[in-house]
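To begin, one chain is listed below as structure tokens, in the form predicted alone.
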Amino acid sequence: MGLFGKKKPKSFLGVDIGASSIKIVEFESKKGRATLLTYGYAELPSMEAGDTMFEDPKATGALVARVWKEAGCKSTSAMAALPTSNVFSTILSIPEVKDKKLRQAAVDAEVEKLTPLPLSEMITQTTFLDGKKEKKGKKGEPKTKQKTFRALVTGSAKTFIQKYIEIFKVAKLSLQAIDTESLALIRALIGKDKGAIMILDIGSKRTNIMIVEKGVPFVSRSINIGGNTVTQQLVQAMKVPEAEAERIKRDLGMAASTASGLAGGLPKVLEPIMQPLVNEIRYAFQLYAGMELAEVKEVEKIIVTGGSSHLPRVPEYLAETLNMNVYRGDPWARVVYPAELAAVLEEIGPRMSVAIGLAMREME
């Protein structure tokens, strides 16, 4: 699934472009599985993060390359992935027609009823999930014979989807496929589980929280919190520089037990962060168990990835407070890599999850 795409390349490059780094992850396919041939990442400072890298496509293309080119990339073939606060999401349930024409006509019909835009001013993709369903009637009323498709539409603005276009020719790189960085997280994180999952990707400057079913993200939410929001509150507190409190930041595990008082000892400083999120989260789960076209309604557990997942106690945390299970998701269980790399890819592997979903695109 994704907004376009080409012929399948030799080996696999996963691009992901974020608030405040770029990171690429190179695969090629051996029997079937995805292997490492090499990664790179830059991160930049927290003062430059933010809308510049889609503001400046030239700059960010030429950063692009850099990374390629340091990390002895080889292939020009890449995969992007829209970030969540630029894609508009839904599942709809149409009524069956056999001529696909037909079908797609319906669905822009009622997609063009929600999207921000108009559909001309976008581009989008419809998959169907399932095959012929009949539409159950209300309590107390006869089922009818008529049956559905649910379809799920992603889409963004054209306009958006042309900086793309535009960092990845100064790049020099060929845009194999735009896809969406929630399918991106399912392919690395989920895989082929069933269930009912709630993702929770904390990064620099936004937290993204989807909740997937059957491997179909059925909420998707992007909110203005993230590891940042920790370093200015230790510059204030502290009277620090921004690169001081970094590294205080990157410290707090060290620090970090139940003796702070907090679920699941969390540091204290991390409780102005953690309140409003759990409180998201708490939301996130009522808007898809009241979802009609879900079948699970309860979501089972929660994969914790992004560069901020590493603050210390965050699964703990959340796992006393929601009273469920919490983990931190290991992007690459499925993916076959050199020994010694283990311990240097486990720690950075939060920061990878998207390049490395958008790596496995087309292995799929």
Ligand SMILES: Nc1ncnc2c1ncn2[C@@H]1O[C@H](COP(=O)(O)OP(=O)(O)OP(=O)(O)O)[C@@H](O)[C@H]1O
Second form
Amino acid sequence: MGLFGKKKPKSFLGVDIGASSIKIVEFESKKGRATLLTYGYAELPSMEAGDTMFEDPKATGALVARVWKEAGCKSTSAMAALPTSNVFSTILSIPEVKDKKLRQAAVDAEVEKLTPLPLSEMITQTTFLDGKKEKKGKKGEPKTKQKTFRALVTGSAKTFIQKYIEIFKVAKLSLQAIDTESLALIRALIGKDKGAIMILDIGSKRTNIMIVEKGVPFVSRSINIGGNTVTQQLVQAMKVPEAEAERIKRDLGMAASTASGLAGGLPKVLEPIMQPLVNEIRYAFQLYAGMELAEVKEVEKIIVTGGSSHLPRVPEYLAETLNMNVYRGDPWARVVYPAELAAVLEEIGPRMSVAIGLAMREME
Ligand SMILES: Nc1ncnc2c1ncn2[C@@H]1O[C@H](COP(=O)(O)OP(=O)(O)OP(=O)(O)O)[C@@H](O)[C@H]1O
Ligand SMILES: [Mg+2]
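Since the one above is the form predicted alone, can you give the form predicted in complex with the ligand too?
What follows is the whole complex; the chain from before opens it.
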């Protein structure tokens, strides 16, 4: 707020609609830094949530509006993210073409071969990453120094995006843009780190596995394993209602000890989710190492996030099993917030990573 009618500081919402929860954060930009104004969330028991929140845009929109109101949000300017499970993402190399239209046409022709749906039924977005010179021809061959461009292309079905638009319409929020979960997580957890980093977002029903090289998602996969898998196992094994199983799961940390005999002292009940996860992580490493357009090829560390990254000994188990550096990410690291909230924010941080990354987009 300057003296001469400078622009009023604006605030922005990041709205994350997960499989069984809604999270909202509101940031304003102060001296160019994302500053927390408020936050809120609603969690549904997995049984009630159905398969995903998108099946019923009206009910989900009403819930978004409720969380918005209860959190005391002011802005109606919202950013949302498409879940990795519904996003197509690829990195392509195309020859340099000056004409923008022709360049996009070259990208579209490549993408058309790769997408599960016809391009006409999708909305895609292309980001050109860099110009990259190809090697000169060998001796005797003509010296073609043809330049190529790398492009990140993401997309999703129009019908799916339509559901988003509906949710926000019902919630009376103005949807500024739709991002992907991967890009939001990169903003919240990696920032400008230039290496090759894996982000593991362990949610309720799904785990997203990403490999990010120099800030660009090279691998984005979503698998149907998450904290809910553990809750359901406890329901079956202990014959208790879901809410009770959820409580027991959250208390596992107190009982965790190195005596389980598993890597990192992982509690035995977590083995059935962590073992398949390790297989998927190894598979992602292989995919990435084999990518022609990747430059680093070897992942140097893993950042875990998502509500189920709270499960005890998860980073320790992964670190020992994969013999690498694994730690819980701090999505608040680049955000200014009141010191007295530090403990609460630390507790909810892993669940809020996507929402935080979304609200940060408007600060860029
Ligand atoms: N303290 C805790 N200890 C263990 N698990 C926890 C804890 N807090 C939250 N969880 C689990 O985290 C999960 C919710 O995480 P998150 O909010 O990241 O998922 P989501 O985004 O709603 O779902 P998805 O990513 O599958 O779409 C639930 O399974 C919940 O039981
Ligand atoms: Mg999530």
